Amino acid sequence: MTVQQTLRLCAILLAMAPVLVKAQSPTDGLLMKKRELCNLLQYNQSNWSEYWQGTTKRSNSNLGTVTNQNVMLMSAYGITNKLNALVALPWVRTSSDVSYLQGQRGIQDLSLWLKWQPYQIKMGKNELRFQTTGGLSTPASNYFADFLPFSIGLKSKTASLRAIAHFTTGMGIYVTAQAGHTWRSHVHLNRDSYLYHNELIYSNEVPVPNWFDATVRLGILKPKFQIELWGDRSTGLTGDDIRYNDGPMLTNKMQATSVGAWAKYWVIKQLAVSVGGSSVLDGRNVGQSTGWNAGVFYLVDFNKKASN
């Protein structure tokens, strides 16, 4: 699953990277209003029967479709108007519908973010913001990393850096755009060696690629609810392929490119739901995926406390 993020959208390895939720994460282009804390309770799911051994689609009768499953807790609150501090804690099982093989489950990555809007411009109506968004993460239990597709996440410490820029019309009408840069710490395993590009490496301390995403949206928010579609490209910046009928390792170079939807609709002021979907288009030693998603949001505004 990322963190930022078995994974910010799932497949072998996707499933298993920080997942980041849709809306007020630290991907987009919204911040929290000083002394505002909004807290998003989220169920995820994707499944998958055929998946890239490098660049060669194919699919495995003794695996089935795989299944991920995550409910995260995730919570924005702003420092400031311009600064907000994000986190994020998944629970995650996986599963396959033939394999002999048990899935996993249990807490995943701890993942902490500081989101800041250093420079905004007003064009009448319209406005464009700049962003940064700032994050680590951290295994939150002991799970086991050297068991995909069944693992429940890498196990690799990340610190990640991203920018961000979006551009909002006086209707509500928005465009943002997004890249960062993901950098994962090396993964310690119970075996003494490995194969890596075809080559022994007498070794328990395994690799893991940093990590390249970049997403467009498109989209419009109202005072009761908001519509967006997404297209986001994602990659390791290193890495090998899945070896032919082999499973695949903390080592593969992942790489997908994946769209959605997503929406949510304030039912009263401090309470909204939100709904979403989205499929992997094409990809390299991931699955793929096809997915949805629904949550539910709470805003608390301690603003008002503090004024009663």
Second form
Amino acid sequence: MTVQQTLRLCAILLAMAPVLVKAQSPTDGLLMKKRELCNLLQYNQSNWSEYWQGTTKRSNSNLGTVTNQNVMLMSAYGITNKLNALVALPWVRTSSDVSYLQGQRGIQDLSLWLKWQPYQIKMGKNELRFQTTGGLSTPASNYFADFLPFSIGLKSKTASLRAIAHFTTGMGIYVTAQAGHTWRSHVHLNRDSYLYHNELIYSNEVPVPNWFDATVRLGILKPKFQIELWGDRSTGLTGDDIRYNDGPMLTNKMQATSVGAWAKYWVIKQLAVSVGGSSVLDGRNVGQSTGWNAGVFYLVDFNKKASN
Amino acid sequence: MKNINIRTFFFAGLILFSACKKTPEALINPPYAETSLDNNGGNWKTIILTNGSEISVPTPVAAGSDLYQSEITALKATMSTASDENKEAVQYWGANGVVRWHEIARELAANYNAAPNYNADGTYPVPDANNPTAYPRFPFANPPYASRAFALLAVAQYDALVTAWKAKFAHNRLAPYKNDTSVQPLLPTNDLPSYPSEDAVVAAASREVLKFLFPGEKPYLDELSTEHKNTRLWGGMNVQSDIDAGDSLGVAVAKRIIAYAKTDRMSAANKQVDYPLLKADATARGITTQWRSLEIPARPPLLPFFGNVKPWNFNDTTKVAIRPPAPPLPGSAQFEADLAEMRDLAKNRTTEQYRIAAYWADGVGSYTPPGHWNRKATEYIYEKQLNEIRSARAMALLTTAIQDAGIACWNTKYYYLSQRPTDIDASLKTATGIPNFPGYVSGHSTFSGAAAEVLAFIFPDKAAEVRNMALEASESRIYGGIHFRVDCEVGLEFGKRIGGFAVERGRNDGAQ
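Okay, that was the form predicted alone. Show me the form predicted in complex with the partner chain next.
Everything in the complex follows now, all chains and molecules, and the chain you saw is the first one.
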């Protein structure tokens, strides 16, 4: 009973904005069965020393290497075989080996999703599934967002909607394609003016760009293990660029194209371990990060408990 | 008539955006009827000009003349062609031209507030006034540069308006809507003589001074100035000769201010080749542990000779005489207590301390601390609905005090070359960027102390508020982890004293 992958983007986009960490399971093609609960504890670490100031790649000797570490708790529960509820909460820590700016740490955003599979087509041993995920998130602590790249998040409330197509063969080989849109609320700064597209805005209220992301996965899923390769494109839909020799800002249009690999192995029936890695190939207003993650999955089957 | 109307376009854009709740609204203040005209304003003491009569304004044609009547006819024709966009611009500029141009200056300062990035060989490029649009753009509008920019702008506006007032009440030409009641003005009316147009005076003086300060923005400033002047026609507030005379006067005054600026010793403020001499001088005075740049690669210190720039409200002798005493030395009880406070802060900085540090940081990409106080002053001007000349006086007193604070503060910084907490203990982490110049005394504290004293003088009912704000601004640098307490406390008191010189000018300028 596989389920979760995780924080893939965290490995990626954490880059500039740790907040863009996203739980992946809302974006994969898998579902928990009814009355099954899967819990995940995952550690992610990523770092970057080069970043894109707008579309210009550069390094900054006063920033050095920026590291993002996070520990994520995530659970997925099968309300029915076709409807899952997911919840996630990461703790994030940022740091640099050079900068004098104080690295930040704390609980980031609480996320909640519902994932539904309204339609599937059986084609012999193969199957094509269509799913949709709706999600909400909200900051879970009073962290300091206007401190990029060291903020642990963007502090924006979000709502997201995505569509997923998942094709699997009888051999367990699968292909998943997903695309999602995330709406982000305005956030409030601790200051009352800022530049936005070179205009001086006299307000503490900042628009954070909405977000589009799309992912393609190719993998194999067997009773004992799962291996997956993936590619992802994420982009802010509005926003400005990092100013010349300035720090990143919540209004920036962040983009990243990234790839990664991930594997999971079931040690015993209820317990699996996973490892993964990722790398940003191209971007805008984000760091070119590479990252890895390791997780432990623990499955609880309430069907069996009930029948026992 | 094709008018490039950036402001209105900008506002239209904002309104469009806010309709879909995507961009917060900008600062929009409606026009108001001034509570007083200050008929005596032409006799107020000027700052650079000898007095309000030094630059003469030609006698206008009589209101009853054919020439004037043809201007009224032309005015009505122009008014009838004004689009909704033009009328929005009338409201925008009609709210207070002096303040609008300070808003423009603040926006320019914020946009130009970017320190040059290092070259591959570890050196830093220097912005070039002759090639202002190439990166690193000229100017780097750091706090001292911005303080001087705001002051030059304000002094130009003020001296030009005193001269304008002098001419207005000498010639006493009534506004077009008083000479011809069929002219329906779009803005609140008053009894102020309309020749020369105070708006054209402000537009021209501001435009010319800002072109000097931000030479890469000449086309933009021309567009703004043209729009500002046109709004006086669209709105039925001035005839063309009011505006032409105002523009000529504004240009003439700006020339005087720019001539002053060319000799105020700013041109030597970044003379890095002399920095070793400055350091040697400090060494000779026994200051052997000296500030150094923590940036990688080490960045040349920010304007090490800004402290030699000519002050507005006192002379060089006074500047040296009022310089604060040397900061406490390592090993002294006060120094160790201050260091202990910084170490504790780095470990236990609270959310509220982060908030205060961020609110007052006014760092890269902002209008700087001088801009923060500039904005505060303009908010009070709106609240009190000051007329143009009184607004200009308030801004001139404030901004000259703030530049004086910058000069005296920089003089102190580079006299003692004192280290910041992070120089002493490299393990300390900060909540804001570490400025690239010596610590003692704090620039934010000195700027804010001076600004608060002037604002308390001009707006007595705001005295407690501005002094509390200045204290918070000062302490924000401790919370940020970049200044010892002594830097801030001494800087704040120093700033108050410096502000007192501008207050003294204000007490004696004939306006009080």
